[in-house]
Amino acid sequence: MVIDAIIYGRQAERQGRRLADLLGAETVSIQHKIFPDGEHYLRITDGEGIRGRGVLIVNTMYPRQNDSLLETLMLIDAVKRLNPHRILLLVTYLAYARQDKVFLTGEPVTGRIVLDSIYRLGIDYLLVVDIHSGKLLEPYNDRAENVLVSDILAGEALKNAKDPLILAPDKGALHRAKYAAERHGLEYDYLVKHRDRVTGEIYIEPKEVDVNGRDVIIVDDIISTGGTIASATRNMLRLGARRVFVAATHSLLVGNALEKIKSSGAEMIITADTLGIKHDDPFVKYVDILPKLASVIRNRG
């Protein structure tokens, strides 16, 4: 898709400006304000930059998920009313995507609410970076794409890894490990939990591979509180792994998550710049995924 103009949300300025450079597109100015009662207002101040053109809207939905979701919907509606040629929406982090089904009676499927709201406003194509559950995109068939970047993150770890293998923290994340491993010609597996029938102790180990003496790259989509990654790291080191690298697309790192992962023995966290925040710590290494996103945008939609 040819992109002539880019509009970005307040938390996605870094990503939006860089994509404008990569795609050779103009950025369109937006006026934002919050009323005294807390309601939001925005206006695209250059309507002629939109009419009849291919428009890319860029936003991320973390932090301040609710505000960013509303802002995204407002941007789509405002752009649509200016009669663009096509609208492509890039969401580098999609909020509420972990609730992809009803787990307990009485729950909403929040991921479906978010996506249905986006599509009803009239976008032509949606790109999401490493959505938690790809099942949410299935109803939209050829109008949506989930862009995996685990290959780029793992590639950064491979600059320092010896005799590496890639592991997913559970079976649900296996597709990320497989994607990265196949692109780098590596072995991959996922972790399973076992309970000792005598002591009741829970321990974690790969389903099939042996990590002893090898460097392990644990690949996942989201690090929130850090408990899963910290536990996986400790168990891999207990099993004899030489070093453990953490490669996660979206590093929310809520509360003391960063310290938790550091104390587990991990070498570093390798992550993508998909959020409205960046963690200023040398333990967290950011990898540039925007050239890949620019390439996908050129060839999709």
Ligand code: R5P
Given for the second form:
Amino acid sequence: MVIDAIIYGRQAERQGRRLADLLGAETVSIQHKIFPDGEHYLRITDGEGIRGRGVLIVNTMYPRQNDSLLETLMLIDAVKRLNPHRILLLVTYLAYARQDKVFLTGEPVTGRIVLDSIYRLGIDYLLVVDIHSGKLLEPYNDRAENVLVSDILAGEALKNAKDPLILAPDKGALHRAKYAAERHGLEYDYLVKHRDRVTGEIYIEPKEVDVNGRDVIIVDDIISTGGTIASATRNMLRLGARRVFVAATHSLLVGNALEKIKSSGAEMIITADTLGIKHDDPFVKYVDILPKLASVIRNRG
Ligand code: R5P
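Right, the form predicted on its own is done, so what does the form predicted in complex with ribose-5-phosphate (R5P) look like?
Expanding to the full complex; the earlier chain stays at the top.
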């Protein structure tokens, strides 16, 4: 799709500006304010920049998930009312996607609420970077694409790795491992993870994968508390892996997650700039995924 104008949410300025450069599009100004009672207001101050044009809205939903979700909905509605030619929405991190079904009776399916709200407002196409659960996009399959970047992340680890093997920390992440492995002509496998749905505690079952003397690249979507990655790393080192590289798309790294992963023995975290925050630590290496996103945007929607 040809993008003439880009609008970005307050947490996605870095990504929005860079995409504007890559796509040769203009950025459109937004006026924001918060009312004394805490309610949010925004206004697109250049309506003519939108009318009849191809518009890309860019946002990320971490941190401040709830505010940025509402902001995204407000941006779509505001753009829609200015009669654009087409609206493409890029969400570099989609919040609530881990609640993709009812795990315990009485829960809502929050990921579904988020996506249904977005589509109900009338976008033409949605791009999401490495959504936790592709199942959520199924009802909108012809108007949605999940952009995987595990090939780029693993590619960075491969610059140093010897006899590498790509592993997913659980079965749900297998498609990421497969995607990266197929692009680099490597072997891949997955571990077996159990999570207590009430306490959140994680247990990774040792699996008979032959990692002895090999470099392992663990590929995942989200690092939140770091429990999954730390446990998988320890497991692999115990089974004789030479080194463990972590390749995770969205590095939230909540609380002491970074320390937890460092002390598990991992070499480094390779990640993408998909959030409103960046971690300034040499252990965390950011790789550039925006050229890939720009190319997907040009060819879709
Ligand atoms: C869960 O299935 C996800 O793919 C991640 O593995 C998980 O969200 C990571 O969370 P944490 O870092 O808290 O273990």
